[in-house]
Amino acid sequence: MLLDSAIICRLRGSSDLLTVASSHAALLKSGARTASVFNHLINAYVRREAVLDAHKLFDEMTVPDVVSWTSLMAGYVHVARPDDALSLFHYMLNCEAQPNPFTYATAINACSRLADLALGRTIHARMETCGVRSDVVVSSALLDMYGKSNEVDDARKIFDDMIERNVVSWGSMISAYAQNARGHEALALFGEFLRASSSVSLVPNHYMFSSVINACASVGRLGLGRSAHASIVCRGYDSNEVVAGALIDMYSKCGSIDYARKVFDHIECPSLVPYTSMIIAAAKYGLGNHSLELFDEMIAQGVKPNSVTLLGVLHACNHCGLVDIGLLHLNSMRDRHGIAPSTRHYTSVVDMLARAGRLDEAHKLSKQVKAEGDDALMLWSSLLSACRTYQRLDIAAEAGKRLAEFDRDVAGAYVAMSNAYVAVGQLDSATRIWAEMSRRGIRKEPACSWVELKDVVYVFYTGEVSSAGPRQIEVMELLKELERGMRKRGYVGGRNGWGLDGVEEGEEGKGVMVGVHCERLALGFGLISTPKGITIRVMKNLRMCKDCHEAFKLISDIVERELVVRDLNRFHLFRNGSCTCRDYW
């Protein structure tokens, strides 16, 4: 008996399959075969991810327990079996073990890691029946499985039904609403988790940091981000690849690539994600090459991509006017790296093509893709966009009927329809798009800009100053004097710097009236708010505007300041009268 605890808690410490198989070997000469042992050795098969022997182990049981089933049914999805784990848990119900709450919450695990809301609807409907729904660990995986099949309000009210939360399931919450878009929620329940984690003990691990930091990404605070990066470094999460990589991101999509770069210079050995993430950041500001060089130092660290990786080099290419190294790139995928172009990256190649005026071959690219649902939505609107540049009004035609036929969006196809109207001088059929809409109901999504300072969040939309509170007439004094500096130095867009000719990526046709654009704006309150030689960051909603692009880049060498923009497809990097696209975007 001593010598089989002794074996036991070996098994429990080994670190290599041999340790596990000599154990094993060790038990069974010793004679003992209880349940108990059986499960030792299934759970140290597990650990060292070799599910194979743990199910010839689980075969050899007379009546496996729960923890059997359960152990190996986990395993299965450890090792990215799912499927597998389902089927050993359709089986379990018609025997004699039954299913304990870790059981379904394996089996919830198993759903979301299949995708199959359907059969997780069902398990769960199984486990309100026979009472084990409110355990923590159930309601935890419940509420990942939801958040991941995109269905946010189920998980919510999975959560708030909770009469006990740990840090999993805050950080289930958190995560699936960061990612879901809905950011701002993300960093209002994180904020809850705060004030309850003061009462009892609930520390934030790196998963919640990761998300908290994934909200601030995608709704562009800067401060909030810094001050969760603070609280990392000082739990000592900043050396976690997972954190450093959302670190990344973070900085970069909140117009802060200089931090994004210091956080993967601080890596002492970069892996595959904060590798990734630093090609897609500097690729967004159109720093094409340095993406590039960043891409052959990691296959020179022997660094494995990925296709998320390769799908930022296509971007860098793509943002950079690479047109033909691009093309390499896509066409050595498969050969060089084992990895087969998506749809993704052909839609990438597409808008590469057709931005650089090769609309010929970005059609023909176009037709040859089985791009389906979103991936066609995105690679039939990069070809319209072009269409408008380049005016060709025979591709355009064919893509905008395409995106007319999705349900979603169709004011953008419209509203690049009647642009590349316009942009031949064919206004009466501009009129026409408009009509339409107008008959349909159809109503584009408003221009708006947004600022943050000091930890406030000032947003901003075409026309309307009113945002600036007391200070709007200091904002539109500004906006007037810094046109008249533009003009000096050869400007001659716009119109005095109200009603502005020229519209934004869709405004209703070129030469109506609008007011001043909402980025613009944003920019004077920024600039009459933060001390001389501030950066300023704008985010905004829409693309920016060629006008305003132009605009922007004459104010940052008048005012001596880096100005950032971040729109609807890029970053911008405006500093002494240039901006780091190098206009082209």
Contents of the next structure:
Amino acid sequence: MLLDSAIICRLRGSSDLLTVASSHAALLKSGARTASVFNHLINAYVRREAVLDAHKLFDEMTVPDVVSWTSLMAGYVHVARPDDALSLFHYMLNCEAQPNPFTYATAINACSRLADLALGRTIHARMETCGVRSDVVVSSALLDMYGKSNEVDDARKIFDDMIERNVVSWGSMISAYAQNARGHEALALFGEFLRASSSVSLVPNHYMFSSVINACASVGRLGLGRSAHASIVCRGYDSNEVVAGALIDMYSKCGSIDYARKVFDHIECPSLVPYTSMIIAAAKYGLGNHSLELFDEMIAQGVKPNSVTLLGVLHACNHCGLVDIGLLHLNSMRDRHGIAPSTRHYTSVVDMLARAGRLDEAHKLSKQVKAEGDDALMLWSSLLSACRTYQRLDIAAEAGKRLAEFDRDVAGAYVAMSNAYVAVGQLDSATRIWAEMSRRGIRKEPACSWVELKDVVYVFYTGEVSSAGPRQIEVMELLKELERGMRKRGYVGGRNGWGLDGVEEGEEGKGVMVGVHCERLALGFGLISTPKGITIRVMKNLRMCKDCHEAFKLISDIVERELVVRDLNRFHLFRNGSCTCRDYW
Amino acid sequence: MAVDSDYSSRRGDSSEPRETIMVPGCDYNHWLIVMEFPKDPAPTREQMIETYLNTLATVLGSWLSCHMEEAKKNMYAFSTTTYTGFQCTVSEETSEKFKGLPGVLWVLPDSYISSKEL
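Instead of the form predicted alone shown above, give the structure for the form predicted in complex with the partner chain, please.
Whole complex next, starting from this chain.
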């Protein structure tokens, strides 16, 4: 017996398969055949990912107990064979052994990996009837599964029902919100966590921080992102690569490419995630050559790119007009990197060709792509907006027809088409489209811009300066003064009554004299509310219009400040009278 | 003006700005200054602390020796292990002065909560 305990001790501390196997041999020779001994062995093999060996042992047991079943199931999940884990679970339910909370949690994890929501719900039902559901481990696994299956409200119900919550439960719920484009709720919950944790000594882990940073990125809130960064540094998590990648992404999305680059430069040996995040960030700011350099560097370092990295590279070529390089990457990614181009890759290339005016090639490519749903929407939308610029009504008509088949975002398509007609002077056709929109009850999302000052977000709609509160008049005065300064520098815009580009039309969809564009109002407010020299960051929900783009360039020179605008597609960084996009957007 | 959420679903939640979310304890009057030091030769713990104090004193507008005392009072936390930096109570405008000082890596708004744990 004493010998057995010594062997078991060695087993538990084993760090390689050889030790496990030799301990196994030793136990066989000593004749030890209790369930406990088997379980230790199974566990040891599972930890070394030798699941088949573990399974053989399991089969030798006359009566495997719940620990045996659970360990083996967990082993299968760990080696990415969740379906085998679930078969075992099914089998187990038919035998004598009763699942315990860990077994259920493992089964739920398997469903999560398999993305089998239906099965997950069945097991959930069973857990309710067995009275196991309220266990913290079970609840955490369940809420994680619902979150990963995009059933965020169900996840929240589980979360709210929990009496006891650990850092895993909080983390999974925050992550569920963050991954499902509900960043505001993720951050609100994180705030609650911080309040709760001070009394219960719960400490955030790096997984939770990554989710929080991702949430900040998705809502574009720089202030919160920086605060989260501070918390991360204080706990020493900033060297974690996943956290670093999230920080790069967040700083980029919140309008601060310089901070993103700073984070990247301080990583000693960047891996896939930081490289990819930085390549994408640079692409969005029109720093295409930098993206391509980083990509070359990454390959030279032996870091293998994935599908997202290549998408970043294509975006870089797209936003900079490096069309032939982009085509080269598209056509070589399978052979050089083993990555098959997806619909997203093709969409980016279609957009790139269209933006560069090579519309026939774009059109040809888009017909070859098998796109569905959101992807098809994006594909035809980008083609359509380019048609307006290059006045190709023939392609515009086809793109418009394809888009009209979708229920969603038809407004954008209609508006783009009507703009195309207006641009070539075919006002009757444009009016017909507006009438159709009116008949179908379609309204275009109004343009709005916002600035974040000290954690408060100020939203401005075109022609409406009321968000500035008591400082409305100051804002308008400043804008007038800036306009004078701009005209002195040769600015001629702002006189056109028809709303083009940014689509600032009135509610009936007719071109009316537009009020001051929302991004200018937001800028004006930002300028009067911050000290000299501070960078202003404006976020807009639609594409920035040509007129405002010109204006912003001049204003950045007049007020001697850096201006960042995030529009629908990308970032514009205005410094000393010019923009990083080099007027190509 | 109502924003029709159907049409913005494609863009996730970044096209609809919403109300304030305050991270508790983040009031923009408390700042974390992260500094970087050479690796070889690496400074001693005492040297790092002195650098912290000097940097803070510089920002507080010191050329008088009494500002060192002020710096010591103002700095409510620091570390030379988990991270290399310190936390202090200055306004947002003053915090801008840290940027560009030698050795300063990050100037970040500190959440009071995190500092309590040190």
